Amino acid sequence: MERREFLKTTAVLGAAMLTFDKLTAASQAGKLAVESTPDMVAVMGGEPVALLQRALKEMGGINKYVKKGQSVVIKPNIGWDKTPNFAANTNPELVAELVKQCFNAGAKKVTVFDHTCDNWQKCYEHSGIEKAAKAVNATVVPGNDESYYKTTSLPKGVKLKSAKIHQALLDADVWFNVPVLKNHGGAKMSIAMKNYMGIVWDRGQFHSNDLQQCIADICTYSKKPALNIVDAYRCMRKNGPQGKSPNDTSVLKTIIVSPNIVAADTAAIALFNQVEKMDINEVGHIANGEKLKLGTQKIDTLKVKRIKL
């Protein structure tokens, strides 16, 4: 991104998506310490280690979210059988760099794992997610078989009442969302909510039974994310899911954290905006997860912390 791109995206980010008014002048001044932990956070202007450190720093740190001896799941987007220039799938810089949060944290396990759309071993190899992830001790196991998950209840949820979500995830102590920021041909829109697609089995009755309901229902599962991580360090604007070509893509640097689905997502697609257009009422699922009481829209009634690196 242009050193104008970005300052425009940035003063948008703050005036008009993130209200961050009452932070301009301490940032300016350095002075980035704030009360109380924010209610999200989004850095720019970093690579994806020093963007994921500092986002993490200001939700608390990573002591916060993981304890010694939990059992910890990271769910990256390694849906498709692409490199990370074509912002398929999450940046594994990234996801290493959790994985190595979490154990310096004291987790016991950290495991790591998507059910595919493409051939689940190419997806794993060509996203590098795999090898960043075990270069760090992580176990990474696949999604690519129905005895892997176990069916589920999900009583709050309004066409899709229970699914089959992956063991891992059932077991796990705590886990993370960790989707790329990317255009969807189906959703519109592939961001924190769309990530849950990967923790199920059976994504065939979401096309077939209201795809955006069944996107928001599905967030209604009682294990919630301790933390939904959008990274935006290279964003798809269009073609999605897949892409035709990295020129389909562009680099903004960002990473938007938040435990507030819907507003991580909402805030996703303001970003999203200074690339490419969408409106986000035609991404149906984030309105749907408010009425679900998942989170809100209204990212000026939040507590939001914007920093440039």
The other form holds:
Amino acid sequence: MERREFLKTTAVLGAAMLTFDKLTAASQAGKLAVESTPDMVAVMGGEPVALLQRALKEMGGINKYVKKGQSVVIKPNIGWDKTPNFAANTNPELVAELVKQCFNAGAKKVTVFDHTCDNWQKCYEHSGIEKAAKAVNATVVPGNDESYYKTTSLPKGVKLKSAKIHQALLDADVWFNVPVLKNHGGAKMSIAMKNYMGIVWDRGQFHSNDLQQCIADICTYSKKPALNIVDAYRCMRKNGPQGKSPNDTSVLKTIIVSPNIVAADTAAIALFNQVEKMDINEVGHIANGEKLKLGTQKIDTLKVKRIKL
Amino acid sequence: MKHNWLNITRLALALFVFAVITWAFVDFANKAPHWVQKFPHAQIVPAILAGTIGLIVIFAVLTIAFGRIYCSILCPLGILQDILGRFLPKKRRKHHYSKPYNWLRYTLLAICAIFLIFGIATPLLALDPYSNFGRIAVNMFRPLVMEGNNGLNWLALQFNNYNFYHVTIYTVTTLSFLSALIALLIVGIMALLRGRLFCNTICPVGSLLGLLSKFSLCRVVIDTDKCTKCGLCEKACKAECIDSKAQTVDYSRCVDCFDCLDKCKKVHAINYVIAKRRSHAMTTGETDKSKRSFLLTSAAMATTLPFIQGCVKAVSKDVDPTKLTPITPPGSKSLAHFNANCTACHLCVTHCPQQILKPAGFEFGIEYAFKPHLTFYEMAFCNYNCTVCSDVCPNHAIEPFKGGLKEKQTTQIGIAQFNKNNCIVFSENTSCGACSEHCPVQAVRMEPYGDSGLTLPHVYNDLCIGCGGCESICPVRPVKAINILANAVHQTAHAPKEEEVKDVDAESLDFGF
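Please could you give me the other form, the form predicted in complex with its partner chain, since above is the form predicted alone?
What follows is the whole complex; the chain from before opens it.
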């Protein structure tokens, strides 16, 4: 029995390493790891649910990422006590649709959480995410207390060598990083990489310890998201991360999906630049992430599918 | 022992009220229904401080009609004493008539009243039964409830149930706990030894109601024709106000518990009835005496108080005002208003979802002792969209916002002070901007500094509301680079100016990559 378990684990690990190697190789050499699946899909011109459905379909379907009986974590941005029209948090319909798809793929459990900046209950409520996710049977867990977090080492981190990461994520078989596209005072932009800050308890050290490097460092956490799903249905142009009013937002009706986190953020900034100027070089964590081999800024080396609905 | 229906009604109402008020005080998750959270408003000291004339009239009318039923069925500290009294073995529950300590009780009442008129709530804070009960419930019962919740949460998590969530207790300080413990010990020991001695000697509300209950319409009356002077009623009287030998009842002290009625089963010589006429020379004599002492003390206090007030102010002035002005909750108008109205019941401490309202010690002077002030720590600051403290404060020490949430969002309780030398952008040449991110009104903005492309925070005073978002997240230790300096008088900040709407033409929009 033990031997069988061991063999199984080895096989799974081996397979995982193989895929990872291929992906890294693909991102570096610009080759395709798996012919049928693009490296990135961008869909424009529809409602959140339709955008996600199409994007996932193009990425090979949810079944490619979620297997029967797995426990899934969805990590949206629920950082602020704002309603969806502020675009300070991820679109609740998008989150709900992803939850549904995970269950359709046979997920045993789908957990949603964020370590919020404002009071967590107000964020969960006013973002609309708690209600939308619970309606489709997701488990919405709090991230408000240190007791939910466990110290995890980050051997590849440059400045950040360890961080307290939420237990739900540590326990998950697979997870999705689902940020919203927005301007950000400190980090310049908050997209997929910045969204990682919500899996951490002790993020005070990020600020005092070179924020842009620490954001890249936390993304080296060994359990990578199956997909980064950037919600650019409504983006926050200005005054991020909170926004002063809905006037700070623009409706772009777009979604960008990729397992390559650096590429996803790069593409999202390119999209963002059409409504507000933002020099990608100012968004230091993206270049830092590339240095740490988390992905590539050279989108033209990737197989990208662009779809207008 | 069979109870008469009056006693049963009294017990049922008292237990109900006690349960509801305790619920309001331990409701750390803000889950109690609105009416439960508002229940503490129906207390005498809060009603007086909030100026709720309707309630004051109701309490006065109730007392004149039925006697001090307030003390038996509405006062949580009174009910707590009755509950504690039950822990005595029945054999030891024996009381004897004692003379009232009128001079003491009316002096204390006068001190509370006069100080209050001069805007100092401190004596009332120390003696008010409602506030004392609040401190006991918030600092002793609430931690138990919270830890119980954590236990349940742990258990539920074993079954993958997330209906509970873990809470850490930040707002019970050593001093606030001690203040509660001492109050509980004093009240508890007095209750065990001498029944309602606290209510009839120390409690200003009891003394105030005593002045009215002497003239109450319905009262416990001894029928001298039937009475055998057996003394059973006197033994049962926890207010120690029945003199069975003289066949008199001191109505200024009777709390209408009706325990005496239960004892006089055989002859029914003691009954709760509508009094036909003023009875007994003795009680009227007491009235005159007590009235006199009340008036005398009041006059004496009124003349000496400005002096005392000056002393209190002088004591509090010994310290650096920039560091030691407490940040009072939004809605409290000013330090003076808050000082004059807050009796430190700690209801807001329980309900603040961020646990940033913390009972003070003596660092802001005696006048501010035990009152809540805003403290900002990691991830905890005053929510931009929250008015809970002003909603629950029964004293109107934190006044409800007439203009609703919008008014709170422009109420400036303090202003952020930026200290460049402490800021890591300046001292370590690294980018940060956490303070700016957390500012809900864009009062803290990152502005270019030097040629390195770095930006330093700049505070726009007219926009800042003092919520502490910036201070709470500032990573510098031990002294942060941005701190809120309290406004002793709250101001109105400018509402943040909205950006112009920028519509995106869907046709021309492309992916951009």
